[in-house]
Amino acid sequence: MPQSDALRAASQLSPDNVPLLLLLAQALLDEQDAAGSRETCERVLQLQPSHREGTLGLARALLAEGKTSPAAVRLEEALRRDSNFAAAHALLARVLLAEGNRAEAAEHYRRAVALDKNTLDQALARELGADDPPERPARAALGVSGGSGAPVSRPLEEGEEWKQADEDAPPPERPPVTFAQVGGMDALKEQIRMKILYPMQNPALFRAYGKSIGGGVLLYGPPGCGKTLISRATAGEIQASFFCVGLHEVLDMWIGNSEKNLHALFRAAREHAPSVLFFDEIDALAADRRDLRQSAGRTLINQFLAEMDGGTAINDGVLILGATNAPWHIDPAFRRPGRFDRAVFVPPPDEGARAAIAEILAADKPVSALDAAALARKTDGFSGADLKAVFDRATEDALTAAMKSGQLVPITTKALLQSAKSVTPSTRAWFESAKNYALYANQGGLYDEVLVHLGLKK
């Protein structure tokens, strides 16, 4: 059952529930029903005419329908009420670009990023960089696209000021999660202990043998199997500072800033050692340079390699973890000793791990007499994210029934097993691709663990 059906049923019982209507509008848009999303947002604005998210949702739906002029009018109204509405600036940039107004679109995009870095969109930035955007105060190397689409720069003019990218280091986390909060995965945990934790916990012993503490470890495997969670738990086990790096914290549309952002992250990790510097979706930052056409991406990769080598500072006590679903797209230079020379395969949870994950997912829900073992047996090949989807669908069905009856409806094992039938394991497509790489492009035995998991190697 599409998510919108359950939300629509719930909204019929509570027609004036604005948060619920906004969820329904987003679900309809995700399901390509732009007209339905627009009508739902219009209902929100009937209830609350100046609602920010309702206005933004309506503009998104109008843009999806190709109605750019009405979308622009709505966004301009929102910005007149609040000129610092970053999401409205970002969406208006898309609308204006669709209308061919590239210069004004670039202005709104730059304003959005200045207000909120979470609005950074590299694809949109590249589209806006196809022609020269309007000048703005810049750093010593301000990236402005020339006619070839490659970034160019101009010197910082007298009197101009710009905040340097590496002045602000992100604050470290102290993850409360440890291996005890990670369901199952005992073999993987022990592998991480041997490769990562014991060296960090016994630095004097390793230094006595001339071994530095830290280095790089690549976590790879199908999506949704807990690479991020296990990275946080690794930091929690050794009570290390944890830096979780998203693409928006590194990539910048202005030339030289991505490299400065990356340097700032490494510098912060060194200052807070022992620390764990975690790069999710690292293939986006460490792509094979043979696949890159523009020099900007190559420069960032070179900076990344230099930081890992510790050319500008010592990385002793800094553990660099990279997670990827596509290790075959990473530049081979990152596999050199001293960089990501250790690789850990993160497989889908086995039956025991699935039962443990089910227990964790059921802990904060009204589940009646959960038979975690039965659910685990029926969900072979499911990732942790797939199991969460099973619980989410069963929860939506129970919540819909509860709204109709006005009483709490418990989630049963039977309902969870029924929900599991409607969820296709997301790991299957990954293994179809990984099998080919493991069989025919397995340099240095990197994918041997994949072959063992598939039963193709002992």
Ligand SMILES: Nc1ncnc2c1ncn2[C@@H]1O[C@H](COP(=O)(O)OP(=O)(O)O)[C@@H](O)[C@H]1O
Contents of the next structure:
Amino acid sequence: MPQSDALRAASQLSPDNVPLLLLLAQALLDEQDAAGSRETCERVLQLQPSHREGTLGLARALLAEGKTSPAAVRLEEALRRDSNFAAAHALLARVLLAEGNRAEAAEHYRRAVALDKNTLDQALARELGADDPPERPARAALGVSGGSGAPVSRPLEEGEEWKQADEDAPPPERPPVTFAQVGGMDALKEQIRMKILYPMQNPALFRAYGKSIGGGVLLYGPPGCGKTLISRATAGEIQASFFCVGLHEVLDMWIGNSEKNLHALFRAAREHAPSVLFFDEIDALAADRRDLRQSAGRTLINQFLAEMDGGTAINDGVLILGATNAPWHIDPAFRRPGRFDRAVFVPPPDEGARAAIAEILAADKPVSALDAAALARKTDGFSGADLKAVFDRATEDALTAAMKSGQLVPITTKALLQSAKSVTPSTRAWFESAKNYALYANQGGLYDEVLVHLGLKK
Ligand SMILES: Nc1ncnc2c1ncn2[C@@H]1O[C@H](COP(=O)(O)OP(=O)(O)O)[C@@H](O)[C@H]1O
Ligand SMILES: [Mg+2]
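Can I get the form predicted together with the named molecule as well, since the one above is the form predicted alone?
Every component of the complex follows; first up is the chain already shown.
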């Protein structure tokens, strides 16, 4: 069975899944079905009109169909949006060569290689009669890596220093939460101890084994399952200072184009080491939306990456945590070594964890004889946040009854079970998408834990 069949079947189940469509388009092209590949890319561009990989795929398919002039138009459009789009230059070189325009083709090929060495294409170079690729000019590629469109942090020039930030560094928090307040999740806690806390507390040991300890850890998983909670608890567990950057702060930075704030934040975290610098909903900052990068946002992303690359030397004692529900939207540049190179899957609570969470949620409410185990049994697929919704509804009902009768009406297990029926568990939808990425776009094993969780991998 050709690979495209499986991908097409998957794509029918998840028709708006862009990464899947792109894989399908590539498979079709590999199988010489240029028209099918073109249609698939057209679908991508319907969903996301200026999608970079989609545009590239479309041009590739058009070229394979011999339709060089629409292919050139598409690529020129893409290059108008980003003149440093290396892969587009490289492909345009092929298109121009097919049209017999050797001189311009060579020019675009040179541009491509100068921007990104990954676009080196010896066959094309030979056809162009330009066997020796030109040396990459020192400055031309600053701030861009081209090929994948991923940004590369700008290294500091010699003698250049970070501008001193005007802003006062934000004060750290000391989160009172520890692992004890996180219900269940023993395997996750153990993993955090091994992957995060132990290296931080024993850097010499890790270095002795040639392991670097800088960089960051990405927590990912379905919404409402305790990523934010466990991040706080991770700081609490080692009594580290805690700096939390939420969605709003990040959006403010985008709008204000505030690299300065970002630098002040990293500096504060270094000054207060040991510390945890937590970027909640990091996809807001690290989103793989290439068009955003053309604007002010690119400097912010580049600075973020440069601060992270400060790495082992200057970020000693600073643990950088990022949390996201949508790891597939994160730019691969963020996952390179020394950046968010470790990933931890925060799964939905299992039965034992749900019982523990129920106990925690019941603690400050008038609940009579809570049967946490019974509730846990009936709430498969519920996140911690879903369980909280179950308690909230039951609480409201009890409160209404109390107001009517003028007496305290306790929340019963029966009422909680009833309430659970009206709450839709939210984690399943997440696994629908996650499964696609895990099966078809498992970036270097990023989603292995998801596959294990789904029983698709040992
Ligand atoms: N393991 C857990 N133990 C106790 N409460 C939890 C747990 N997981 C989730 N919750 C509850 O659900 C809420 C949402 O969790 P949160 O950490 O914000 O999820 P996420 O960041 O993964 O979206 C928390 O504030 C907490 O009340
Ligand atoms: Mg959260």
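Rigid core (definition): largest C-alpha set, two forms, superposition within 1.5 Å. Residue numbers count along the first chain shown, from 1. If you're wondering where the values come from, they're calculated on a predicted model, not measured in any experiment.
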(message) For a quick test of reading the superposition: does residue 187 move by 2 Å or more at the CA between these two forms, rigid core aligned?
(response) no
(request) Take the rigid core as the frame of reference and indicate whether the C-alpha of residue 51 shifts by 2 Å or more between these two forms. (result) yes
